[in-house]
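Let's start with one chain on its own, the form predicted alone, as structure tokens.
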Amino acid sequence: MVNMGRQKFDAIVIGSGIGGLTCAALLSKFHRKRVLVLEQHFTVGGFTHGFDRKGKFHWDVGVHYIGEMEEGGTGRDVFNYITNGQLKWQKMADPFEKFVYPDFTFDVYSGAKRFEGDLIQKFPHERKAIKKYFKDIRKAAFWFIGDSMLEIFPFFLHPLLRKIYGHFGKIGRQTTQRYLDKNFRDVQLKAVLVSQWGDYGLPPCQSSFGTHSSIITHFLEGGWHPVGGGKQIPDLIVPTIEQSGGIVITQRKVAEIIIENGVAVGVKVQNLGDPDAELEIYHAPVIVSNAGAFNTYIKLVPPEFPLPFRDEIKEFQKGTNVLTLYLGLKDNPQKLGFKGENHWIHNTYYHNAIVDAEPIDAEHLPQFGYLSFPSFKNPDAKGHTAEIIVAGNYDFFSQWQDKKWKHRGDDYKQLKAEITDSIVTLVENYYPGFRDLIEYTELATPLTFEHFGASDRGAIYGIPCTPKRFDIPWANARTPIKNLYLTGVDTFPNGIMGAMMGGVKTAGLIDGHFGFLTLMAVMMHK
């Protein structure tokens, strides 16, 4: 066996989610660095990985749809660069979303003008406010991106840059609910406008309007999905890392970041495939953590290293939890009228009540569910599949948190069976006959996401994008520790695209000021 600890690496990346893989690929391809990527899961990709059951059902864990993937778009250019042009995309057919409520359904088509026009047609009495909304979401999204990218510029430019985009912060920093209440009167319209809050994980009373706006503008031109499924993303990025001599290793859990004289110099690693093995030690002049700010600063940086914001990190609002029900279908869902669009199903107009609702069990149906059909988005699918995501609560499952995956007991299995039935009933109430399509079910709880993703309390969205999130000093790619960087969704929200751009930002910062702009120039001219 090769002694990996004796091999020389130019950088070490902790975690193989899209942020970590993007950063590693850019360091490998553009800077010709030899990068070691360490992943604690037994498969690569973080929330871009997928899994199969019964030889015919396939699901993507986190890649449900991605916006701004048109030819010439920034995201498309980055993916083309880090996959050497191998990753292909399929656009979802229109309407690509349906916002479903007890008394009406609103279809969403690609194109900002179409979306705006359809809203005005349904809510003509709010015409003026709707037109203002489409102007404001662009302003707030501009502020959101500007604030997320501020650290790529030299510090002496920050005051000037804040003046350029800062006045949009008055729009972007307020809560989404405050914006809605100030500008709209129609309760139905307010509900429709925030129907996609599950994309960023916060109800309107908690999310910043800039966060909301970044997601809405992201999907204005429709949704795309990688051909072959989300697993194509890591499968096609890893070879780019390996081309410069880099290595991606699974079942390696980083236990500690080694810091000497205030400088990050390496990592101590557990081999999860061999519990009796001694800790492996790897050294490199650059350490990049895609494990999230909480894990990095609270779990990986030695406790004796002085950090001024440890208590603030521990006390900051916890991320939203979800449950995901994976369904294998025995018949084509087209027989019920489904064509591959996403369905945002809501039992109420009042989204703020959803996260505080009673726990989901045999007596309580979820108030919200996101229904999608992975098999419709993947032309290579062998069997029909669906998945339903609902809001969850980690504390409801915490009594089983110390038990191992697949060994949490019959009471846990019974609870999951009851929740599964409740989630299916939610959909069945809107689409009679849906239950009869189901052949296979598998439910992932917050404990599942905690086990495989190692995130704090199984949260999947990163640091919650409340207005306070934009004032914290520990949500940056740069850290107080020399040669240690963060990357991923905690450095650039939201979702797959945000995490990927976090990887670009970190790779650019490692190259110094204006390194990000240099990288983007290269990728956009390929």
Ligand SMILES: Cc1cc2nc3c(=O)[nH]c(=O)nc-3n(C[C@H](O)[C@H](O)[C@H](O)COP(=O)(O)OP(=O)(O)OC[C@H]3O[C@@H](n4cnc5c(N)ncnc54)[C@H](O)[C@@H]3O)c2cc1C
The other form holds:
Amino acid sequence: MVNMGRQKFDAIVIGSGIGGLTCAALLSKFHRKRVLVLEQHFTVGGFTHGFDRKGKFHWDVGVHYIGEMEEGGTGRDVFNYITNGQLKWQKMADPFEKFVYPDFTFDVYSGAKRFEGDLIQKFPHERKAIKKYFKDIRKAAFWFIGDSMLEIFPFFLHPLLRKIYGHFGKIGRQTTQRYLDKNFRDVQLKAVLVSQWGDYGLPPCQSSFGTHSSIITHFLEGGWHPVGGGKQIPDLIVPTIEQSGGIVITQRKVAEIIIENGVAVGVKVQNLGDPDAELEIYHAPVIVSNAGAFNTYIKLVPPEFPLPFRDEIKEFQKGTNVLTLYLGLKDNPQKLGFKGENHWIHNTYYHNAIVDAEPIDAEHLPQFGYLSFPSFKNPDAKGHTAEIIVAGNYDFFSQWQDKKWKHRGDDYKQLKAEITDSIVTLVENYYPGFRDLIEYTELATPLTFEHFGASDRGAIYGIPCTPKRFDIPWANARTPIKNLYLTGVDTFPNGIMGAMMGGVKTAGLIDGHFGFLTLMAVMMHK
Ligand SMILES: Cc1cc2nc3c(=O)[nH]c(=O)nc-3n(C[C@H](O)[C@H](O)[C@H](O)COP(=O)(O)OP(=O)(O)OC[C@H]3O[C@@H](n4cnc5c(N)ncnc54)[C@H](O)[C@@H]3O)c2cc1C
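The form predicted in complex with the ligand, contrasted with the form predicted alone above:
After this comes the whole thing, all chains and molecules, with the earlier chain placed first.
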């Protein structure tokens, strides 16, 4: 056992999600800093971690597909840099998405022109609006990225920059529903265009059009997956941190950020592997939190430290919850025609109704499900697997929140069995014979995500990207506390790519105003 207490670190990162690991790897590799990463889970990676069952089934928790991974693209360059070129990518075969409705299916192929053309072919009467949509999503995505990046520029430039990209804010800031209602008449088309809202977790009446656009443009050229599964991401970043003498340690839950005279100087840490152990204390001149804005400001910064936005954080809309059903299959799903694409199954065109729907149980089928096949994405998979994600509701499960994982009682187990059956029925209704493929089932509820991911109420995408989200001052990488920084998806929204860019942004800011641009220049010229 390493005696951590006597070691000196240049930076401490709380949490080993892709945001935390990216920031730690950049501080290690580019700035030659010795970084300590503290992770509360027993495995590294945050939502990039995966797990196995029965020696043959493997699933990734939060890596189903990632866009913009083409050779020479920004995302690929960053991943190459932080994994020393070790992480390989596999592009999903076309069509990589299927939007499935009761009366039709729409296939999505990679390539913006192809997607636009296929939409026009199916909805020729909306041709003009579709053409405008493809221009508008680029403008709104530009605004979204500009707003998420504003912090990297010196303050005196902000008014000028806001003027430059702010013009597109009018498009990006409205809700997606408002944009659709203003520009389209066809109800079916409106539904098709937001079929992937599960990728950002908000139905069109809640999401900002900028958020929607950033995801749609993210996947315009297709979807990629790490060769060997999502777990390759943390497994190949950790050695980069270790090369500079850094350490990534699991089962270490940060209980408090130590602040002295307004400056963050260290952390108090609980060793979850040893319930009798005393709190460990580590000091470093830089503290980075990948634990999310809510956890950091509400749970880790001592309550006596004055923060102007504590109440606002507590009252802000909570993040998206889901249920994930992990399935081990006894037969190859190709038998039913599946080839590895994502299936966005919707029982209704009215996406807004889905999140408000009654909880799922024996009597209530989910109205929406995202079906994917992790084993198709991994050539070395020993057994076939599937995953179905449906909308979840934290409050529905909150009565078991104080009970321990695996000890939540028979009523919880019974409810999970009913929900499992309902979710399988949703898919079976569209793909008869699916149920017969199943050998093993395991259902994750919002409590599971809360337990393993330590996110606020088990939210899966961080702060929800409603239009209001772009006005909050507490989702920045810089904090009001000197030497304390945030990173990850709360500092740059939307999935793995966003959280990773959050890591780059934070590492850059630690180095001063032009740190981000310097880092990007180095990574893109490797
Ligand atoms: C079911 C699901 C499906 C998804 N599918 C996709 C997808 O297909 N494509 C995509 O791009 N994105 C997807 N995502 C989203 C993506 O995985 C996340 O947005 C991203 O991984 C978040 O990274 P992060 O670094 O911000 O935080 P996280 O991955 O949440 O990491 C935060 C880490 O901090 C740790 N932590 C928290 N508090 C403490 C503490 N006090 N002490 C120590 N450690 C602490 C947590 O345990 C965790 O490991 C999905 C997510 C989920 C859950």
